[in-house]
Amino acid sequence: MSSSNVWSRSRARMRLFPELLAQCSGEAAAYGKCVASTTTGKQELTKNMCVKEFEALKSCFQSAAKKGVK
């Protein structure tokens, strides 16, 4: 397996990025929200604190990328 293949896949997932966040918009805001309620102050993240929005997003995610960017 060549080393550049693996780079230009890469990057075309990262090109398709902006446009699977569009489709995502709700989840990602949700995500977001989560994150940011929780680390108000000097609160750190720490796993699992969002990990129902997280796996909402990941699935809206897989979702988005399955069906193919329009």
Second form
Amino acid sequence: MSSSNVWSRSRARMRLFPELLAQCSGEAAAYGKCVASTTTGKQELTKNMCVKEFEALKSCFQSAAKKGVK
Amino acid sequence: MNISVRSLQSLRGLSSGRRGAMNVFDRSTKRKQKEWASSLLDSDKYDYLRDEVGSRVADRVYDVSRTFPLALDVGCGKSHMAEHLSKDIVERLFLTDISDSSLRNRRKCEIPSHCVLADEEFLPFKENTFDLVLSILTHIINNTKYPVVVIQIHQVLKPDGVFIGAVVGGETLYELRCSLQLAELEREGGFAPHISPYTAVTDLGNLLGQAGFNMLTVDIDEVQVNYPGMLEVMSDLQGMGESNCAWNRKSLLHRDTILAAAAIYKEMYGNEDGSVPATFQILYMIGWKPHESQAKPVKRGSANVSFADLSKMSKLQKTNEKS
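Coords for the form predicted in complex with its partner chain, given the form predicted alone:
Entire complex below, previous chain first.
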């Protein structure tokens, strides 16, 4: 596994994941709260119920990744 | 990786119904995962859970006031129990596991031991050989094939031999399971199982009873481990060789879903200091192979004291104290 292939590259990218997520803790918390509220409420969780919060989280994550990549 | 080969294998797995038991897990994948995990340079980093469970099972061996000339450790991994046992309790030990690199990297122990590369479902030993069988079967094992394993263990035990084991119980990793489920529901509209089904406490009693064990005791223990985040939980599980190997596993997990699940995990289950807990519920069981010397329930109608006398017990005790 000395050569760089798609698996080693994607694993390296996954290793950065926790740090990038830590930079977006506000958006992550908002998304988490949105999903968690559906578990206690009457309505079932359907697809894209919290899409606004998720898009905010994803864009924050992607901008952190762009900034952070050396 | 050949996705086409895997889907072929899964078709074969689903159609072959041996003895009516479902073939839920892909054992060859599991063996590969275990080999990979034990060949990691820092594989010791991931041993903490097995070491903990191993020491607790060894404690239970000490609770039984007997010496065991010959013992067997089924699915021993890197032999996490033997280092806690001493030569006066267990005189000779056989270690079996499905992956040979774990056996090669096993811990040293003072008990003279032999290693056998064997699959838990096909133990290559004669009947009535062992006085003690130990096993820590983490969620790797086919829970649907567990009856086969237990019956094999029952066979290789001597009469009045004891089986002390630990399996992973139903509440294990419920945080991870729920987070992934909710994330997939919200992101993709449906969810696939990513965590294998575990044994429930009630099932365990039935399993052991049906295999022919006597005097069963089952108790539950919960080990909670804190991690920085969901990805660390998943990478540690992978390092332990516990990745999903069920036939019906999805081959990929979307990046969005991972992100969503990590956020949900932290929000729903996170601790104050920012870490997230992962619960491992371990079920410990002790079962004995029947023997005439063991206490049996007495015949119906042979009672010579009545339950009504229970109320008089305290008076009896007082009179005994006074005299």
